[in-house]
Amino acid sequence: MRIILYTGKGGVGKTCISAATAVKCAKLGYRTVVLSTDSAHSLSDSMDIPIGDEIKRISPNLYAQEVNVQHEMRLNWGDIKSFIVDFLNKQGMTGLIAEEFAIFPGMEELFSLLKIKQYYEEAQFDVAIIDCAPTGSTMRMLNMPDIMRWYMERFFHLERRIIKLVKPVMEKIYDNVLLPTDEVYFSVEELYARIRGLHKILTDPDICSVRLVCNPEKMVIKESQRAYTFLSLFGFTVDAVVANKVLPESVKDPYFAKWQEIQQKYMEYARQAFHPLTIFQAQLFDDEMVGLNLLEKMGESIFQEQDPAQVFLREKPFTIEKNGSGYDLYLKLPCANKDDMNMWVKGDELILEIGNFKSNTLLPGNLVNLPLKEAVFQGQKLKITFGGDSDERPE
């Protein structure tokens, strides 16, 4: 199954982008279904057509649904919650506080992308299009399996172990103490399994891709530009851009002539920001692009003679190669700023902070025991150097 995910800064019309591209995927012949994941679904708005949390037909080949957010939470985190829960209340906190405290940011968009891992089992389809939150809670929702990956290993096993010997002496000394049971322990280890699969699927280039939608404005671009970066931080591949509203050459209104000048300075800046990705073009209609006919014709405005499915680029976001006694590690950082980054080793994990997002990468065996050398920018990517005589942090 074809996996494309769109995000994008809140207002670009990445709603009407995923539906157009799904329309057009089922025209193709692809049996396609189309999946909201913000809590603000506007999926129906855009599709004219009442959808609701289970999977629906709209037409031949094209099915849609909005997930619902609070029941993939019940579903997934409902013991786990309990006990977060009753542990906060035996400490103090009640009503309200602990049941926000229980739910870490990223989650409920995270659990409604379970949805695509059991739709790849199954194979229901053969192209799933999903329209993500906006760009700042798509980020922590596809963060989100890196950190439970990172508490999981390295406190989950250990801690098991400690709680089977403690957990009968500390409640009996302890009446405010909650210790959680062994089903607690085996829901955390099969949502843990779940994400990691999912993660392993939105990660494989030949199946997954992100696709960023701008309006040809400076700090819609700018916003898609450090998008970009974070995404390919965190191992997710970006395959095309599509700016959304574009003015037509065809409109010769002298009150859109400076919005036309300033629209063709971005659309060639984003082409220099954003190679070697394809950027698609979603010229601004003279209508409210609603309903599965206008919906179409925007798909076909947009992609043309090509087919959305494919994917446009599959270069991964980092490959690693032998260099003499050492190796180096290519890491795509495109449109970073080397002022904004700080970088260590620590133990096997390589740790990346660019601005506000942090990324633990953990490093393959072969490179855990070799000192960090240097770090230099090439073009896109950071060149990463492992070996030598000396582990000095790199400027």
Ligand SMILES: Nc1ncnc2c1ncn2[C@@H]1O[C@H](COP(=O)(O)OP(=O)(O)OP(=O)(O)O)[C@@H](O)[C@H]1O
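The term rigid core refers to the maximal set of C-alpha atoms that superpose within 1.5 Å between the two forms. Numbering follows the first chain given and starts at 1. Given the structure is predicted, the values throughout are model-derived calculations rather than measurements. First, how it differs from the form predicted together with the named molecule.
- Annotation: Cα of Pro371 displaced by at least 2 Å between these two forms, core superposition.
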Contents of the next structure:
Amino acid sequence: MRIILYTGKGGVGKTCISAATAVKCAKLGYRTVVLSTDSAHSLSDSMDIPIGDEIKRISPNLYAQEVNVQHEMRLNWGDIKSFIVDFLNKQGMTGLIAEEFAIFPGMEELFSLLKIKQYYEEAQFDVAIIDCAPTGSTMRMLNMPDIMRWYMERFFHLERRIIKLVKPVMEKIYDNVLLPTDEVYFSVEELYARIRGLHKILTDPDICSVRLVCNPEKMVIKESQRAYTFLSLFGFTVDAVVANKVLPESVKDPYFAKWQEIQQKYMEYARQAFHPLTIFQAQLFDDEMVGLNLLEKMGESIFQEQDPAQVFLREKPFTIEKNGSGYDLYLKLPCANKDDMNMWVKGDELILEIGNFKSNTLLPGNLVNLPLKEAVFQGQKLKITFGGDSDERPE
Ligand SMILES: Nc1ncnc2c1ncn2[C@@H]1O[C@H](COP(=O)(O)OP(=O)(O)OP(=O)(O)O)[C@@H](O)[C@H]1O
Ligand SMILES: [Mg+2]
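Would you mind giving the form predicted together with the named molecule, to go alongside the form predicted alone above?
Let's see the whole complex now, leading with the same chain.
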């Protein structure tokens, strides 16, 4: 199953383009599902068909679903959340605040992504198109497996066998100690395994591609550039950009002349910023993009003769090459700025900070015991050299 995620700044046209892509894929004969993971769903409005949280057949090859974020959250995080809330209550944190603390931003969307894993495993669809929440939420959602791993290893790091032995004694001696039960451990392990599996699927360039939706305007493109950097940092492959709401050349009204000039300037800028990605264009239609007929027209005008389900770019954001006795790890960081970058290795993790974003990447086994020698940022790529004889790793 191919998975295509659309993300971009609020209001740029993610929902319309996801739906238009799905309509085109279905027409090409692919069994297609379009899912929205944004808790503010608008897929129904765009398709002009009531959808809801159960999967709904729209046409012979086309299915749609607005994932019930709260339901997925209860299902996947219910037991663990109760434990965290009880734990925080015992530490003196009051009910509502503890409830807020037991949920991280991006988590709801992450759980709705687990639906995709389920469809992937069931193999009942050829293509799944995901209409994501605006960029910030999507980044948090995609970074969540890293955060969860960190959280689970530290919060639930205690050995289950030891806990079983000491639990009755500890709870007798200390009033406010609360240790996880077997059920909580089981939920944590199960969830962790599912998230790891999901992450593996989403970072496989042959399966999953992220597409950036933007409008040819300065602020929108800047946000897409940031998204492009962070997606690469988290190991996701961006395979295309869709520039939406482009004024057609046939518009000759002088009122829009300046806008056409601005759009041309930013289309050129986008070509440079997103090189070598294909930039598809969707014109600004003279109507609201509502209903399957218009969405079909939109899908045709964006992809024309091309198959939207294909992988337009396969280049992985990470590569590792042997270099003498060591290795070079290349990390594609398009649009990143060297001055905003900070990097270090801790244990088996490579930690990279770019601006406000931080990623914790597990190093492959053959790099873990090698010292970090140097890091050079050149031509949109960060080259990190591991090697030498010393077992000492500089912090
Ligand atoms: N190419 C287009 N021509 C005309 N109208 C468009 C076009 N693309 C999107 N629209 C309109 O712009 C509005 C926003 O589109 P859409 O809901 O797809 O954006 P979004 O990025 O999903 O927004 P949100 O961030 O709120 O989820 C809608 O009213 C839609 O009909
Ligand atoms: Mg939307």
